[in-house]
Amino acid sequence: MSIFEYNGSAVVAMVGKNCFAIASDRRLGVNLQTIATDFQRIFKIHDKLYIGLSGLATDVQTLYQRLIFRHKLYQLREERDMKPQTFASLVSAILYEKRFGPYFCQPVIAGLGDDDVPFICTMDCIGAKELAKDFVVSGTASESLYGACESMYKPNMEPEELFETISQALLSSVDRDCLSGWGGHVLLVTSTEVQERTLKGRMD
C-alpha cells in the first residue's frame, strides 16, 4: 500500500460562473480502520483562496502551518492578499524544495482571481503543476471522481447546481472507495460570501 493510501482521503474543486467549490470527505483511517469522522482537509488561506491537502494526515497539518506562516510574512511585506496564481506557485515551490524527502500531499488550490474569475489547480507531491478550467481532484478516490466530474460536470454553473453537483460527484466516489467516506465538507464561494455545508454519507 502507498504511502499516500495510509489515510485515505477525497478531495475535488470545481468551477461555477464566477464562483467555485471545493469538497473533501471527513475519513480520516490507518489503512482500513477507521480513527477519527471529522478530519479537516481543505483550509483557508484568505477569503478567497483555499486549499485542500489529501494524502498522509501528518504531512497535510505540518504542510498547512507552513503555507499559513508564508502567507502571513506576504501580508506583512506586500500588505496585501495573495492572488491564488501566485499562492499555487509558492506551493509548488516549497514542495519541490522538499523533493528528496518529500511532503505526502497531493493539494488542490482553489480561488478567485482578479474581476472574480475562478482559478483551480492541483499538483504532485513534488509540486507539479496541473491547471484545469473545470475541475481537479486527489487523493484515494479521484478515479471515481474523475469518472463522477466528467459526468457531472458543465460549463458556467450558478453556485447552488454547483454546490449539488460537486456534492453529487463526491459522495457517489467515496461510495466507491473504502478509504475514504464518511460524510463530506463542501465550502462553496462567491465575490459575495462563503458557504460552509456539511453533508451526510453512508457511515460504513
Second form
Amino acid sequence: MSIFEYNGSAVVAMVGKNCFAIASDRRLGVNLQTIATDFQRIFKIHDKLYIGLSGLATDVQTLYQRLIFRHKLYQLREERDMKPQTFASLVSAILYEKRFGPYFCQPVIAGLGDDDVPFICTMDCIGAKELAKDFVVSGTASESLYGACESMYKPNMEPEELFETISQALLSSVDRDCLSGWGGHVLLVTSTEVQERTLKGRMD
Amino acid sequence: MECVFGMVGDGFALVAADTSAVHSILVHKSNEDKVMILDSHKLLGASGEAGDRSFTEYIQKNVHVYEFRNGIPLTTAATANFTRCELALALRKVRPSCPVHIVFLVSQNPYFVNILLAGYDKNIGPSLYYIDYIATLHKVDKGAFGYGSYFTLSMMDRHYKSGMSLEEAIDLVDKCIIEIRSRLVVAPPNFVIKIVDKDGAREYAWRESIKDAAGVSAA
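Show the same protein again, this time as the form predicted in complex with its partner chain rather than the form predicted alone.
The next block holds the full complex; its first chain is the one shown before.
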C-alpha cells in the first residue's frame, strides 16, 4: 500500500457564485483499521482562506503548523491577510523545498480573493500547482470524486445549491472508497458568512 | 504482540498495557511496566521497540524541566503536542554520518514507539491522546495499539459510553483483557492498569495470570 493511502482521506473544493465550498471526509485510519471518525483535514488560514490537506496525517499536521506559522508572520509584517494566490505559491514553495524527501500531502486551497472572486487550486506532494475554475479534488477517493464532481457540477451555483452539490459528490465518492468516509465536513464560505456543517453518511 | 489501550471516563482517564518484554520468541520478563507516570497528573503508555520506550523517559524529563523552569505544569494537550513534535523531528532528521542520496530520503532514525497519553487538567478534565510512531496526533475517547487493538477497539466500540464510572471502566478493561487472552495467538499473560484523575496519576491494579521468577512449577 502506498504511503498516501496509509491514513485515507478525501478532500474536494468547488466554486460557486461569489462563494466556494470545501469538504473533506472524517476518517483517520491506519491501513485497514479505523482509529477515529472525527479527524480534521480542513484548516482555516484566515476568514476567507481555507486549506484542506489529504494524505499522510502526520504530514497534514506538520504542514498545517508550518503554514499557519508562516501566515501569522506575514500578517505581522504586512498587516493584512494573504491573498489566496499568494498563499498557494507559498504552499508550493514549501512543498518543493522538500523535493527529495517530501511531505506526503496533497493540499487543496480555497479562498475568496479581491472583490470576493473565488479561487481554488490543488497541488501534488512536491508543489505542482493546478488551478481550476470549477472544482479540485485530492485524496484516496480522488478518482471517484473526479467523476462525481464532473457530473454534478454546474457553474455559478448559489450557496445552498453548491452546498448540496458538494455534499452529494463527497458522500457518493467516499462510499466507493474503503479508506475514506465516516461522514463529511463541509465549509461553505461566502463574502459575508461561513457555514460549517457535518454530514452523516454511511458510517463504514 | 504488545497491547496498550486506554479510555476516558467520568473525571478520569485510564491506560492499560501488557507487561511482557519480548525479543523474538523469548520473553525476557513478564512484569515490565510500560505505562510511565510523567508527572502528578499524566500517564504515558508506550508500545513498540523496547529500546525506543526510553523515549518516554526523555519526555518525562522534559515535562519536569518545564515545571521547574516555569513553576507550573504543562497541560496534557501541550505535552501531547510536544511529544508529537519530538517524534516528527526524529522522523525526518538527517544524521550527519549518512551519505546524501538523490532518492527519497525519508525516515532517518525514527522512534518506533506508539503512545497513549492520558492526563487530567483542572479546568478541562480528563483527556486521552493517541500518538502514532509517525507522529500522528489525535485526541480520542478510547484508543489502542498493537495486535490487541483489533480486539480491544471492537470491545470498546460495543461497550464504551462516555462518562463511565470507574467500576464500569475497569469492568470493560477486564472484558478487553479476557478477549486478548482468549483470542490473540501469543497473548501476553499480565497487564497493568493505571489511572489519572483529580487526585493524581497512580497505578490501579495488575492483572496477572503468570507470576514472574517465583519458581514456576512444571507440575
